[in-house]
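Below you'll find only one chain, the form predicted alone, shown as structure tokens.
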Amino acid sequence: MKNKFFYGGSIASHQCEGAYNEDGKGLGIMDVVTVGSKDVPRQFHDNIDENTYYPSHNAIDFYHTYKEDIALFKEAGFSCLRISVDWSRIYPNGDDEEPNRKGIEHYRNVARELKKNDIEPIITLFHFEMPLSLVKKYGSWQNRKVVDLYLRYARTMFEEFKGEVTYWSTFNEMNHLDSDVELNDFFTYMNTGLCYSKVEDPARVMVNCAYNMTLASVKAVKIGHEIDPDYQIGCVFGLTPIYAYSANPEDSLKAFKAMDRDWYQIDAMTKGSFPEYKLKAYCDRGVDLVIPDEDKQAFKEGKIDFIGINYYSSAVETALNLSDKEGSFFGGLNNPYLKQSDWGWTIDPIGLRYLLNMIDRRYGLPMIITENGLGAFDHLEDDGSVHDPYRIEYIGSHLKQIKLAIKEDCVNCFGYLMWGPIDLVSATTGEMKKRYGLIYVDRNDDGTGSNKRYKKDSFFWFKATIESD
């Protein structure tokens, strides 16, 4: 990995595929989530309401347009694309006796199309896509049975794609499932299909879910390495640098603890054991987690090969009660020194260099930026052009900091994958108008539109940037 640097993007199946009920796919947890907005939270339903619009049902129809879209990615100069497999396409109910062959063949076709276009695929096995029946039947990740079913699904994928795919990610951003704090329903549901506000004894449920997902990851890594020693298997984490609000030492300690919450799973997946400090935190919340010897062995044997980093913004923390200050989406407070996106996320390119240095010094593993992007309002002109200088500025400033981290700080970062290289459904709001892509998709929040693709100014800039690097 030291001799190559990947440029490309990341997408997730529930945000782009559509075709939610085609070719044997079962219902996934995101198939019953409504559209929302910056100010109106998405709603999570138990079943499909025929009078409600669910963005994942159609999304941008990547399921049928993947060849044309991959051709656009190639034109933009991509050498890598991270995709996710929807678990409910492979095992529609999660516990089916046999996998759905049509689902496997679809993803095989996508992977082969990428390879044909000289684009390296990275496959994420869990990107908020879980068979809904596993939630209803087993109670989601709090049940160890779901760990076993995930491992069977992972084994199926590792065996089916041996010799065709090299890079894998076990999970995406499960670190936001934090049992140390009271979570909102959004982060809980995305990872588990459960709503925090509706769960009895939520602290215990969140501990069990977070631990079992971490265990599932290390066990999957061991299975993958046994099937093919050449597999490079990592995990993707959503990480937010947290700065002290002031020079007050209490602010510094508060900031450190707030940021450290996102790291315990990386520790567990790289250091060979589940961290004692997290077990102590569980005890403080009234949950005594006992780790059996079998699990201890699994943590020793299932270390990840690389760390995927999803980075969008930074935040600040203080020990003071500053209720009048604006809260950050991922926790903490918004930094008054930084500009914000249209959706209120702070823009901090230097924060990415800071983060890369911290991870490099703490773990010494190869890293790849798996998500980084700007959600913004874009306007499609009458001639089919989209002028988005703000996106060019955002991506360019972050690429500059990555280059400094590699060249001056000697961090081992082997790629930059922007989030949403093509406009897709926003996970946080369900909107289409929150656009991230280099490629504009004519699709509206209510599902209307021609679905036609248009190249934005940033598309041509990104292509030129890669060619000149």
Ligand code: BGP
The other form holds:
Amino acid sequence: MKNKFFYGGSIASHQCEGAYNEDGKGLGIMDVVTVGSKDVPRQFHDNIDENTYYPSHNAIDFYHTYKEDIALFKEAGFSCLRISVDWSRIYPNGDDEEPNRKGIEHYRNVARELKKNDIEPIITLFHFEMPLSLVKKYGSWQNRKVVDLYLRYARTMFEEFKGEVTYWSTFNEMNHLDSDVELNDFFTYMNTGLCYSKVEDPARVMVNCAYNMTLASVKAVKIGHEIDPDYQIGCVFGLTPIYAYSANPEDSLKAFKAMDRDWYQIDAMTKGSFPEYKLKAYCDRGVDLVIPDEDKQAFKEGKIDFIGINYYSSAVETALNLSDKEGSFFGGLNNPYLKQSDWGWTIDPIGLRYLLNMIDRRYGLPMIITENGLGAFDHLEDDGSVHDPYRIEYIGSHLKQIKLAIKEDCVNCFGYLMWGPIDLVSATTGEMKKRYGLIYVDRNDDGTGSNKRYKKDSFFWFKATIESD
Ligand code: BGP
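Starting from the form predicted alone above, please write out the structure of the form predicted in complex with this ligand.
Shown next: the complete complex, the earlier chain at its head.
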């Protein structure tokens, strides 16, 4: 991993593929989620309501357009693309006896198309795409049976793609799941298909889910390494560095402790044991989690090879009660020194350098930026151009900080993958108009539009930037 630096992007199946009921796919938890907006939360349904539009059903139709889209990524100079496999395409109900061959063949075709274009695939096994029936039948991750079913799915993928794919991520952003109510229903739902506000004894359920997912990750890493020792298997985390609001030491301590939520799973996946400080925190919330010997062994044996970092924002924390201050989307408070995106996400390029340093000094493992980008309103001009200087500024300023972290601070970062290189459905709002792409997709929030692709100004800028390294 040392000599390569990957440039490219990340996408997730439920946000781009569409084709929600084709080739044997089962219903996934994101197939029953409505469109929302910055102010209106997405709704989670139990089943498909005929009169409702669900963005994942069509998305941008990447399932059918992947060849043309990959050609555009190639043209933009990409050397890497992170995709996710939708579990419900491989095991439509999650507990089927045999995998769905058509699902496997689809992803094989995508991986081969990427290779043909000299683009290295990174495959995420779980990016909020859980078969809905696992939630209904087993109660999702709180049930250990679901861990076994995930491992069977992971094994299928590792065996099928041996020799074709090198880089894997076991999960995307499971760290947003916690026993604290501060983490809204949305991240709980995306990770589990459960609603925090609707389950009985939510703290206990969330602890069990988060623990079982962490366990599933370490067990999957072991299985993958046994199948192919050359596999590089990591996990992707959504990380938000938290600064102290003031020079008051109490604020520094509060800010430091607020990061435990982001570190504990990385600790569990790199240090060979589930951290004591998290068990204590669970205890304080009334959940006594006892780790069996068999699990202890699993944590020793399933250490990840690299850390994937999704970085969008930083936040601040204070020990004082500042209830008049604005809360940040990912927890903590918004930083008064920093600007925000149109969706209220704080923009902090230096925070990325800070984060890379923290992770490097704490873990010393290879890292890759697996997501970073700006969700913004774009305007398609009559001549098919899209002028997006704000996106160029955002990505450019973050790339500069990564370069400083590598050259000046000697961190081991082996790639930069921007989020949503092609416009796709927003995970948190379900909108199309929250656009991240270098490539514009003519698709609206209600599913109308030609679905045609257009290159934005940022597309040409990104290509030139990669060429000049
Ligand atoms: C991350 C998710 C992605 C992606 C991104 C941007 O948390 O891993 O799936 O969606 O956030 O979020 P949004 O699409 O809501 O703007």
